[in-house]
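The chain that follows stands alone, in the form predicted alone, written as C-alpha cells.
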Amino acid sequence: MEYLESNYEKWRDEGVLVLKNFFSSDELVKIQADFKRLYGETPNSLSHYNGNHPGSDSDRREQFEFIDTLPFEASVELNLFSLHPKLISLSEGLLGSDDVRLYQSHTWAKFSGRANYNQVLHCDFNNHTLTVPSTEVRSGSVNYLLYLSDVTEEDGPFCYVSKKDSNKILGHRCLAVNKTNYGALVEKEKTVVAPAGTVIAYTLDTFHRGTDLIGSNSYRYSMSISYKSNGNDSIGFHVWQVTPARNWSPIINNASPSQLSCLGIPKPGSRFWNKTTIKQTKERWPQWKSDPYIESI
C-alpha cells in the first residue's frame, strides 16, 4: 500500500497509473484457464460465445464481439476477479473514499485478423455519465484495463495522452479533438506494453485508444472494470439486476461483506438488515453467508 500512494497524486495529475505484475502469475493461473475455455487463444478455438455474441459488419460491433459481463459462465475465481480485494483498495485510495462501488465489470478477447481493433484517440466519460467528468478525485472514477496476457506491440497495447500533455494541446480539461489539433496529440502518445497481471488505472477525461492486432496470430486477454465512490448517482454504466435469469450465486454465495458491498448490498450493519430482510435473502440465497449479517442485529 505504500508503493500504491506514492502513486495516487501521479494518477490524479496524469490520468493513467500502469501497475505491472499488480497480479502475479499464481493469482492469474485460473483467469487464464477460463478465458481459454471460454474464448480459445486462436479466431478457429472460439467457445460459445461465438455464436451468442456475433459480429455484424460494423468495425465498432466486431471489436466488442467477445465481450461478456459479470457475472460470468466461469469459476468463482473469475467472477469474484473485479471485486479482488487489491483492486477495492486500491480503488479506495485513488477515489479519496473508503466506501467505493464497482460499477462495470468485463470479460474481452481480441484476436489478431478478427476484426480492426484501432480506435481514435477519445475519452470514456459520454458512456458513464450524462454530464462531464467531475473536477473534484471523490466524485469521478477509476477505470482499468487489466492484461490478463502478455501485450507486446503486436498483441493491440492500450495508448494514452497524458493530462498533463493534452492539456498542452488542447487547452486545459479539453474533452474534444478536432482535426487541426489531432496529430498534435498523436505524437504525444504513449504505448503501454506489459506483462499479464498489469493494471492500467485511468480517468474518464484521459485520451486513449485501442489498436490492432498485427501478429500472426495475437490474441488479448483483459478485463475492463470501473469503480466509483458511493453515492456518486451521476455515473453508472451496468444494472447488475437487469434480470433475475443472470446467475449470480458464485458471486453471492462466496464473496465478503465487502465485496458484496461494491456490488450495492448493504454492509453488516445497516438499517437495511433485520430478521425479515435476512430471512427472504437467505430464501433467495441458500448458500450465502448470512453469519456477519445476523451477528450485525
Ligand SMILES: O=C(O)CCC(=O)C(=O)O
Second form
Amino acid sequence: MEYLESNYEKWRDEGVLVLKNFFSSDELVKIQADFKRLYGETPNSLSHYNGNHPGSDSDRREQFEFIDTLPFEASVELNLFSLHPKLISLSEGLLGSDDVRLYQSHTWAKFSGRANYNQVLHCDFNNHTLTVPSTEVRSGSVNYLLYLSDVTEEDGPFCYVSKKDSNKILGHRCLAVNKTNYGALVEKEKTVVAPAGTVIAYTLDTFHRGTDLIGSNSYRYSMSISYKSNGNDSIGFHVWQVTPARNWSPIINNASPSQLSCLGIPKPGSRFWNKTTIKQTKERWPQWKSDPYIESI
Ligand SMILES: O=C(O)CCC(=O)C(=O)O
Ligand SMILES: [Fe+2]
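Can you switch from the form predicted alone and show the form predicted together with this ligand instead?
Expanding to the full complex; the earlier chain stays at the top.
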C-alpha cells in the first residue's frame, strides 16, 4: 500500500484519490464479460433491465436505469469484486480502521443517447446519512467509482472539485452551492479521463458530478461502492439481510471470512460462533466454508 502512504495527505486535504490501473486488465476480464452479458454495449442489446429505480423525477430515473445491487446474477468474480482484498485494504487504510463494512455495491451501465447523465456538482452525503459528513476523514466513509470500461472525454467521465478548491470558493466545509458561486466551482472542476481498472475514491463532503456520454455509440461500465468503519451507525445505504430471495450463494460459498465480515458476518473467534450457530449456518448454506469458524471455537 505504498500509494496510500504517499497519497494520504492528498486524500485528507483534497477528498479525492484517482488510482489509475488499480485493477489490471487481467483482473477485469471476467468482470467485463459479465457487464457485456448483463447490459450489452448498446441499450438495444440489453438482456438485463432494472427500470424501477425510485427517483424524484424522470430524468433521475433514466440516469439510474441500468443499475443493480449486490448480489448480481453473474460470476463469482463479479459478486466478489466489491469485496476484493485490494479494495478492503485500501478502505482500511483510508478509514484508519482494521474492521470495515461494505455498505453500498452497485453495477451501473450508461449509454449515450439513453438519458442525460449530466448532474450538477453535489456531495453524496444526502442518502448516506441523516446528518452531515463527519469532519474527520477517518470516521467518515469512502465512496468508490470504479471504471470498468475505458473512459474518454466522450464516455461520461466523473468530474470533481478538490476540497482545497471548494473550501477557497465556498468557505470551509460548505456543503451546498448557490447560483452565485456555482460558476467559480465549475471552473475548478477536474475531469477523470482514465482506463478501465481505475478506482476513484472520494469522501462524502467532496463536490463531484456525473457527465453526459457524448460519443455516438458510447457506453460506460462502472461500479459504485462504499465502505465505512464497523460501528459507524450514522452511515448506511443497503441492508444486505433484506434480500434473502436473491442469490447470495456465490458470495457465501466463496468469500473469505474477512470478505464475509464486510457484510456483517462475524469473524471466526467472535462470540457469535458456537456449535449451534455453525451447524445451523451450514444447514442454511451447505457450501459455506466453515472450517475457520470451527477451528476458532
Ligand atoms: O457516475 C458518475 O460519474 C457520478 C455519479 C454521481 O455522482 C451520483 O450519481 O451521485
Ligand atoms: Fe454523486
